[in-house]
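Here's a solo chain for you in structure tokens, the form predicted alone.
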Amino acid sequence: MLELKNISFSVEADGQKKDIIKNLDMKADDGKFIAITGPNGSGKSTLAKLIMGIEKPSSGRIIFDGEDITDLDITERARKGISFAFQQPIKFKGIRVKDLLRIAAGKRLSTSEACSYLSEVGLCARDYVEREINSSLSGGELKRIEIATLLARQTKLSLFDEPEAGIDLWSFQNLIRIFEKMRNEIKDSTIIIISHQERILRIADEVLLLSDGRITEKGKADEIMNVLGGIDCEPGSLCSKLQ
């Protein structure tokens, strides 16, 4: 189980303190699929980075499987079983796709096993398994390869920051299937996804609405969409900012 206790995060901007996350409490039980949504600038990506250890909270504690991990860095948290998929995937010049999948799995995968993960995310394995993770790959291809590494890792907690960003419609439909598969097949695995997409919200066990650095609502997708006024909303409203 993941638990955030009274988490705050602030930065200095133009000589002034700016509060990004404000006294936030949150729980994500084992085996749950949690979606976090909210307007731009509400602190969603920052919250994900705090959980992963990319950023350190100004105050509060982060508990994972009963252990206080607040002071652990990103590498130590990864070893504890936390994975993170960036909104903009990182390129690894000189590393082949096959090698990256082997690193993620923590074992020497056969080419066939590596190809199976690529096939899961809709990539023709023979065209990608030997390629380098570099600028020759499109943003959508990098995104799918990154998701394949999370499938290979089989971790207790998987964090996705707007996984739908920069991918086409077919890839998005495949993403939905992948998330459902992860929830059903990886025992006790928790999935937390930052997303604006209604279809992702609707397959989540619980949706959290983040606004101005605070969780202001939580519930099923329908309940959260009702708070937002529905999909067909007036321009400039909170709902419209989620599209």
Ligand SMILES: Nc1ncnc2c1ncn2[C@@H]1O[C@H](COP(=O)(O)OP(=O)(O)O)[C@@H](O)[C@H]1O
Second form
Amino acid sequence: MLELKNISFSVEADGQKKDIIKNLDMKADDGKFIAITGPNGSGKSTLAKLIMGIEKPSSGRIIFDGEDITDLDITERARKGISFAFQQPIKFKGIRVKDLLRIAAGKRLSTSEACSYLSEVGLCARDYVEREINSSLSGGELKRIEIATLLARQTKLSLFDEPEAGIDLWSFQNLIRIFEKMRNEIKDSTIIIISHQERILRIADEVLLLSDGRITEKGKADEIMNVLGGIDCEPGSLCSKLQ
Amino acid sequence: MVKLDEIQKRLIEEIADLHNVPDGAYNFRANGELAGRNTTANIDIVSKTDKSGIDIHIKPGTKKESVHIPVVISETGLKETVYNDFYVGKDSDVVIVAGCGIDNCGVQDSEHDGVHRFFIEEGAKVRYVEKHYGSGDGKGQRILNPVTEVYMEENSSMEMEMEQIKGVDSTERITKAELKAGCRLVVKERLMTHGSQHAVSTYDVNLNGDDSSADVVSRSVARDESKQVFNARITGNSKCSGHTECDSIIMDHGTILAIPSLDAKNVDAMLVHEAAIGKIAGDQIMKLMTLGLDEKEAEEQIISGFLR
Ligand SMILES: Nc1ncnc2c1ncn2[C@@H]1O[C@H](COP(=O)(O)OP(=O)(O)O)[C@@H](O)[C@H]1O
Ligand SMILES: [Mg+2]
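Moving from the form predicted alone, what structure would you give for the form predicted together with the ligand?
In what comes next, the whole complex appears, and the chain from above leads the way.
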């Protein structure tokens, strides 16, 4: 179980203090699938980075499986079972897809094991295992590889930051199937997904609405969407409502 | 027969990935002496009579054959200069694996200066792989100064992979190439220096014939107090295309000086240079930490990927 207690995060920008996350409390129980939505700039990615340890809160505590992890670094949190698929995947020079999957799995991987993770995210494995993780891959390909590394990691808590971005060609149903499979395969696993996509919000046990660094609503997808009002938007997308 | 001791065998594995005596032609040199040689119907190897070294003759039309010429030194204080000339016949297609491993446990410097000349006939294709490796914890330096000259006849191609990742204290590498019409030269250099090592790598590539092209790419890492100089010049004397790239990572107090130069002497010469030197990107380390590596392990992975 993950618990955030009174978390605040501020930065110094142009000589002024800017509060990005404000006295936020949040709980994600074992076995739960939680979606976080909210307008751009509301602090969603920052919240995920605080959980992973990439950013350190200005105040408040983070408890994971009964242990205070606030002062642990990224590596320690990763080893305790937290993983994070970035909104903007990092590119390398020379590191191949299979290398990253091997690092994620934490053990030697056979080519066929590496391939199976790629197939799950809809990449034709043979064409990708040897590819370098650099700008020769498209944004959508990088996003899918990012998801595949979390499949290889198999951690208790998985954070996905807008996993749907750039994967338009690939069916949503597949993405949803991956999350459901993860949930079934990893005992007591908690999945937190930052998303604007109605179809992803709909499969969540709970949807949190983040606005201006605070959780302003939580509930089932329908309830949250009611709050957001009935403004027309692109089919399947909440983004225009959220602007 | 090849007679090598355990140290020498280990060096050969490092530089040539050889666990056994290879198929095809080979010439093993250990501690300044011939330790084994094999020739084939198409590839002949003869010792020079006027100085130390060999002539390698590859018959025209030889396809899919390889030549291995590893050199190992396990004796402290040995200094040698060796001249090897490769005559690659018309329309042949071969792989040449050279490499030098030095194990120096003693106090005196050991040095191998190899001068390799390639005479590549029309339409021939060569893939040349060269690895340098040093080991041993003696005070004596391990020094390698290779000179490589490549003379290419029309429509021939040469691909060179050169790697020096570990244990060589001082190296001064000079590579010269002359390309006629339709020739293609590709160089992939991988270099890592540690401690107080010093490495200088100089390229002088001349694109003399129309439609010739060269691509010289160096990736290097300088750690600790080590120093590197990368000096690449491409001269375009014709309608040609040339590209050099120097991509380097500096760590600790390592320093790298990149001196690229392009000399266009023909209006149709297209020459490009790229250079980037910097420390490991922080977000790359962070990403690997989220996968469970600590900072040191993350750096190692990034570097070994970079130098692959
Ligand atoms: N390290 C930082 N320094 C300055 N501003 C930041 C920093 N991190 C985030 N921000 C700002 O905080 C706000 C929230 O960012 P982010 O968490 O990326 O939002 P979201 O993911 O919801 O779009 C944005 O205005 C962003 O510019
Ligand atoms: Mg974001």
